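A lone chain, given as structure tokens: the form predicted on its own.
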Amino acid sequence: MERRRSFPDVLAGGIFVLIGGAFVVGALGYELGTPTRMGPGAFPLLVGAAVVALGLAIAVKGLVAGEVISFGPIPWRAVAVIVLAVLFFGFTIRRLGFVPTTAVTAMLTTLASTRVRLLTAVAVAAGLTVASTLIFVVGLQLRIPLWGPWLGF
């Protein structure tokens, strides 16, 4: 009996409780508190503790059950597109301003599909664009303007 593993999931594990045991470590320079009164490290603690313990699964299961997968081509394209939306986006939300910041972000990463037409990412671009005003700034209250100086508002 030949057992298959999954490097790739065997990895993304790996990431997965590195990345969770450090929100732990971080957590626990904090205060716990008490179950009815929790300090600012318990939520931290928990969601890093059910990271690790969802890469420990997936891990396992690389290990014991896994499957070859053959991947295609990877798609430079929407790579390099991505990363220059979310790019730009850090480095011009202040300049900007929220609204515009936002549009050119969601219509970038929208145009990184080479499926996705013109009319279709312009509607995507702003409907995320007035659902994240409402839920970031009129919701929680961000204080990010909504028009830069930039543009001169």
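We call the rigid core whatever largest set of C-alpha positions still superposes within 1.5 Å between the two forms. The structure displayed is predicted, hence computed values, not measured ones. Residue numbers count along the first chain shown, from 1. First, how it differs from the form predicted together with its partner chain.
- Core-aligned CA deviation for Ala12 between the two forms: 2 Å or greater.
- Core-aligned CA deviation for Val104 between the two forms: less than 2 Å.
- Val137 shows a C-alpha shift below 2 Å between the two forms [criterion: core-superposed Cα displacement of 2 Å].
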Second form
Amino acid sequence: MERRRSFPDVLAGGIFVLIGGAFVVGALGYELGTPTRMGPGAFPLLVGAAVVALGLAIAVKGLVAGEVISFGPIPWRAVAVIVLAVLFFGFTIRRLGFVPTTAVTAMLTTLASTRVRLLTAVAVAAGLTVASTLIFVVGLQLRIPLWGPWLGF
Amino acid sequence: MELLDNLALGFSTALLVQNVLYCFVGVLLGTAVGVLPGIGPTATVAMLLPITFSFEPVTALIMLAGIYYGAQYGGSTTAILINLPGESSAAVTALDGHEMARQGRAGPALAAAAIGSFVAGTVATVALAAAAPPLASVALKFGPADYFSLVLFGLIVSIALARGTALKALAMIALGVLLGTVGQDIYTGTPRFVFEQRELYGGIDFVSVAVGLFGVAEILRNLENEQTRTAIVSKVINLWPTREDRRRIVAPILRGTGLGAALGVLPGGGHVLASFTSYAVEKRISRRPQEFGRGAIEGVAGPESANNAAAQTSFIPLLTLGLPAHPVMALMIGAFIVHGITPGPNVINDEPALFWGLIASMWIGNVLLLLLNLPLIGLWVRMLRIPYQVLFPMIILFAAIGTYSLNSNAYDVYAIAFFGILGYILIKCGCEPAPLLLGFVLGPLLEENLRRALIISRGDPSVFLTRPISAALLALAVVALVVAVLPTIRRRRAVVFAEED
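Next block: the form predicted together with its partner chain, after the form predicted on its own:
Following is the full complex, with the preceding chain placed first.
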């Protein structure tokens, strides 16, 4: 195994320190209690501190003797489009209703691929909307209105 | 003859029409996702979990279990035909299986895999039926301190077996446990880390975590390099193995079954370890080791039996201790809880029909898989032509709909995006997602038992060392940790896993 500075290791360590640290700070705001009756803050404080310690260890190890991993390309378009699609779905499902939300989400998601052609995207989105309406609303009787209040229903 | 009575009860439950039907649906879906690269059983079970809420508990669990072991079958099909293992445990099958396919012997390779899996599934089901009741009665003696140590032990063993560095796996577990603390505190009701959002009081849903880590993150990985798949082998002829083949696969199947059944109990991907170990064993004891890698049928039969046996026995810790050995098992815990059943040693006594029905259904599922796989092999090959551009929007959409339908809570859907991105970055940094999910599911158990044990002992932490069961489990956890971290043993682990890459 080759040993050298590793950016992914340092990044991973940093993420652990950041999240662990945030939980530690948050946990200090809750009652810690005594060993006999641990308060709500005690356990997250312990585990958060462990995450920070492990994150620091990973980052330090990454600086002197990291794992050699190639980070590889990031499909920015896919990341952005998929996050947007999922957030859109969560935000509008109650407001627009099942059919329009599903159609837009499917359409957006299809665009995550760099190779997609518009016609294919429309066809896939339409097919998925029909399929999921049939499966989830007709077949499984999901209690989501097909058309939502934003459309005047 | 209690075992026979129990199995009779199991089969009378599992053979009910709706149970056979959903067992079939489960193994069918399982085979499909096993065949399709880019979607695995974990994401599938997570997506379908909400749908099963309206089912009878036993029916729901039978279907979800079917997806899990069905995927083990499906994964080997693509490994053999196009050298693309749909499941990590099938990676080793590709070595000799695909070589056989290139020599025009795809048929015997598929048959060896299917027969081996069937034999292994049958034996492992019996092993599960025999081993579960005594283990469950031991587990009933466990106090909170013992449970705490057991969960800790399970989490630590899962990193000893996982790939990648132990340090990162440990950090992922801890992060999972930490994220599991979001929501109302069980003892005081204090809302923790909820940012004043009422929707977060119930905590983060584990389905969102699983779908994000195993669905969205995986899709992003696949979209890094888009390429079209080509199925090289389109026609499979001559399925039946020759007499020589049949003679050669008997012993590997039996050895693989034994190895798999034993290793499957271990937490953290025992089935992957089982197939690799089986391959190594077969290669070592073979009189023709030079044939391995060049189309040795033993190299297909052994590992395939091993991973299927392991998939079956990994239900043992789930059903007897309530401890998941695999991310899919972690989701099964959720399925139990949703139906108002606490997974653990009480299931066998409180819900005998469910317990034995689930076990019997696994054997029925294996019969169905044998029928599904050999005659319908052409259909599965054709499924590989589904373009990824259709597949991944479907996964995202179904994931969003399924997660929302859990509690009609938009935050569950937002959490998919969060965990998708977090998982994607961490996976790119060399961290495995499975330990995080295990930590997330087991974290609340860890906290609850820690606090309960300390209340009983009046704040004296030595209780974890003075109770014999707890002390033994903690000692084992320390040993597992040392094994995972020690460089010499790590190197040997690297050898075991090296052949995958």
